[in-house]
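Take a look at this single chain, the form predicted on its own, given in structure tokens.
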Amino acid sequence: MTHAHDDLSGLLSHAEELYRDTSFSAVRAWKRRTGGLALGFMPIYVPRELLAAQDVLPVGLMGGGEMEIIRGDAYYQSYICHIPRSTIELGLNGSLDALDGVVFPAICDVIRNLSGMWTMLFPGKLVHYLDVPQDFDPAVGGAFYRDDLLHLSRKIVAHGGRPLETERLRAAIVAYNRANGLVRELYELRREQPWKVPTHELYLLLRAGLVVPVDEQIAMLERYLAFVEDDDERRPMDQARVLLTGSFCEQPPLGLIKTLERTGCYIVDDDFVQVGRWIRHDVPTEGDPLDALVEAFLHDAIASPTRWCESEAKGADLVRRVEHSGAEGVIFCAPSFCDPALLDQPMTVAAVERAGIPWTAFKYAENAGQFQVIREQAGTFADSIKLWSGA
């Protein structure tokens, strides 16, 4: 890692820094010393293994936080989330001057307008749209997905990255591998002793993760688990365990996270900073790793509101993660005006209401900074769980 840390505050308190810079100084500073290539992605999944293989920092673009947008807004008509708008106002601002270039998952419409944008706005540096499948036929989206990724790599070499070598990809794999399984590991403690992971600093730890070389996430989520994992000062108290969802995209801020779970909520599973979760399960390393990398996005993918699924499909598959989780109730919580997360919520809503689980909902936006009316609603909601679930 950068810094010692010694302690459980100093390694939350780097987290912190690094979650709130967004000038990416932890970027910069791992270009002067190695003079690789930076990208950034959008939030939710992009293939990093083949990004970090070709001697590039995958950096993951979350939005501008609490930042105030002015030319950002001259972008984006008022009913889009705000997410696109504080990204344009980084790239404007000069905060991403570090990136070479960033790669656009599809994700909606509004994304994908965004990578259009980038290609005026900042010629010169790599853009690339990675328009995963719809169709999970290993010769039909499968070959269109290998195609696009191997796109993406011509790109990156002819911006001055390294080519892509087997062998390279393969320790690439291992090596996220490792940072993904400490992400489910921290996931399940958290499932099993909520007490012993507070969301809020395991939030920060995701985000931290997304700006710094694998290998400096991995150590960061090592301490934190050895911290946690030897802490018995930390007590159980007798709060509603629920399940949070909607928020894939565009992240809440972390005064939110904080509001709830000052309500008296336990957050024991989320959508939050899925690039690590994305894929279920460790990614194979025998064999072509591309092949790989695209047969683990295939079919070892979650039930995304970006992914097509059969119909009940995510319904289901929320029911599914609240009966593993142990969830009292439910939350809905999304960003205004996100068009995947409130489409798909009349399924989901009907869904756990056909299970009998109790849900609420509320929108958010990643520069919010009042919360009374959500610590209301979450305090309600999670008072009404522990009086009167189960009765």
The other form holds:
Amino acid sequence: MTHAHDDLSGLLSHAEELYRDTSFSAVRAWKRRTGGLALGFMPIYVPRELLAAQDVLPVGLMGGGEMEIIRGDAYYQSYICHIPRSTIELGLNGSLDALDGVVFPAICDVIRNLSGMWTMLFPGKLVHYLDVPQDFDPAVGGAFYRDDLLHLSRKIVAHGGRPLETERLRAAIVAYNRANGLVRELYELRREQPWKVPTHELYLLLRAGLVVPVDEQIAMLERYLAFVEDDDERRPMDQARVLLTGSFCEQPPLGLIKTLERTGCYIVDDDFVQVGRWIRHDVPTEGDPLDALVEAFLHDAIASPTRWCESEAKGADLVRRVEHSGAEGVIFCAPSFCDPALLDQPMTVAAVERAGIPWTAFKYAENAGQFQVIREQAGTFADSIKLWSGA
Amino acid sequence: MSAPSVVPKDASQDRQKRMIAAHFDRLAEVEERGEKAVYTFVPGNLTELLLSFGVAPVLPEINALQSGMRGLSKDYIARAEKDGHSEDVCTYVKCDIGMSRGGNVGPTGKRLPKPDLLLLSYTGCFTFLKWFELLREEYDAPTAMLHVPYQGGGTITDAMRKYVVDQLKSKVIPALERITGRAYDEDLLSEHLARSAKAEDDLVHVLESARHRPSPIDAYFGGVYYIGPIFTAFRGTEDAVDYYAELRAEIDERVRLGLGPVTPDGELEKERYRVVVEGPPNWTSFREFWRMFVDEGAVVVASTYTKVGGVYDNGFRHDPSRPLESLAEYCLGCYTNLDLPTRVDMLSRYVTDYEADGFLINSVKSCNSFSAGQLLILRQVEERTGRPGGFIESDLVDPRYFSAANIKNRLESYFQMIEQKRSRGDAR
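Same protein, different condition: the form predicted on its own was shown, now please give the form predicted in complex with the partner chain.
Now the complete complex, all chains and molecules, led by this one.
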């Protein structure tokens, strides 16, 4: 199913519809149309190319947003983050029935344990814990990761998926290179002219891209890029340029992003929906494509609190991102009870302090509905940057 | 895991106390003696390998729990939180960071050495990875990472085993060779592993003694003392072999005499309830917590916490004929590295095999590795065994999260429930 997207407003409405549709109608429609398998995946990264090459629709699961949680809360103590509750809720209320399984990448202990819960709660569904390596030697961690990907591939076949073929994988890499390249292009445009690419719009496109086939995602991104590049009515405003970090797994509500923008912040870099930006550059299309995916994961992935920081000081990457994006300040914006983000934060705060970069911090839950405190804090932060920065 | 004084004391307890004291004395003198200190974790520890290089293991989790038992953790945690560590995260980490920033004086009052190597055995707990990144910032020490894959599918595959062995060969052993100037000695490693297997036999014998009625041990509160040497710096030593042989003899004697377990208040005279416990204990109010069970005549006959540094009652033993493969299998098999269905299987088996009246989960705020999913575990084990489950919440070393009145209330209600089921004849 394609949408004409004659204007920007129509495109964004469609993206928002996809973002808000917790019953995954687009996935159901795709399955009816193609008869293919659909596999969900939790944040932060899975090689979608592998799934697509086996005619599987990769479906990003980013929690339930603002939906009411009824049964999910009964599975978790109060001190555990929100995304597993809403994911369980979606599973139990039938929203995820269209999925033939879920891939759980190694993010943290909560998501790891959710994989076992899924096995018990939804027998018969494909469940795969993708244990991405923390050893980045191709002969060691690379070999293990390659084996794990092939294991996943075999499970897909066992559930009725197409066997993995080299040329189909190569073609999927080409397609995702195009989609991911467009995402990078949009991030670059936002860095240069943030008034042209408001983050709440970019975010909707990223989220919409998680539930549609890659060619549809490409079409949406191309259309958006064309609309905003030509839009001369979008003019710069006196906003503080900030980098938002910590929101890589459980996502903030859209209202929080809009609140930050309304309080005077241009978000010029962020950690939202990283699956398409996890690999920094195009995955090479020459040679063995599976090896290329493995190599890209080992040596071309972004720094992340979920990834062992082997060779450089913690926070060095964040400081580089601040410099590259021209951010004037950093907002540490992590979900409550997010171990990777919150355990990382003292180290990255120290790094930005050493670099003399202003920062502030707050926490959220995906279903937060009140932003008054954040509005005041972010507004004060933006004002202080504008008043006191050297610019 | 040294034992605070318990009345009456067994000879093995005195022995353990001496072992632990000697170890902390050694740590205090590491620098003067020209030795090297290696910080590492309990689950997936490579003690035999460290022993073969002659280095002194320092276990931050143990320092944290000891600090909790000795009333020191509250101030250490406050210090870390004041320095920007979130109130949401693991209190072991914050206790350790606070202790380090306060001069790194260990729980026995003696200074701990700085690490010459941070050996990150990343087994069963994501927080370990962040913990050693934080310690690397504190100490500017080299780090060796051993990534132990999770048993996501419920089994150890050849690829997992190979991945761990390859890392041992390419990362861990070279790092130990670098800091010590010694070459890897596989024969020496095997000698240590042979001693480990001997001690493991005796430990399993002790833990399985709880099948008797009355149980001669408490396999949770007492169990944490029994696992102390083998989970820490002593696995693979003659001291550990001697300790477990002595402990085994003592427990056999208790069985022969038909005695119940030793508790903080002496021997438990009447075993009223037999329960299985999942989850770590609270350390800041450890004795108070234990007494809540004792007051009810409840004995823990099996626990999962006593498997966190190694699961041996499934038959696994360190194998000197396959040293690195055996270490890999040990790391892969630690309790929190097991997937949830396997944990449910294990708990259900314990409830049945140990003829328990029910099972309790002590869910600790600090440890998502244990806690995430425990409410589903509760339902599944209840369904499978037909025995009632109970759920209490506390923390490892943050005293703010130990609410004695709430916990006591829940425990009393739980045991009343068992009593009612008994009176209706629908419990064992």
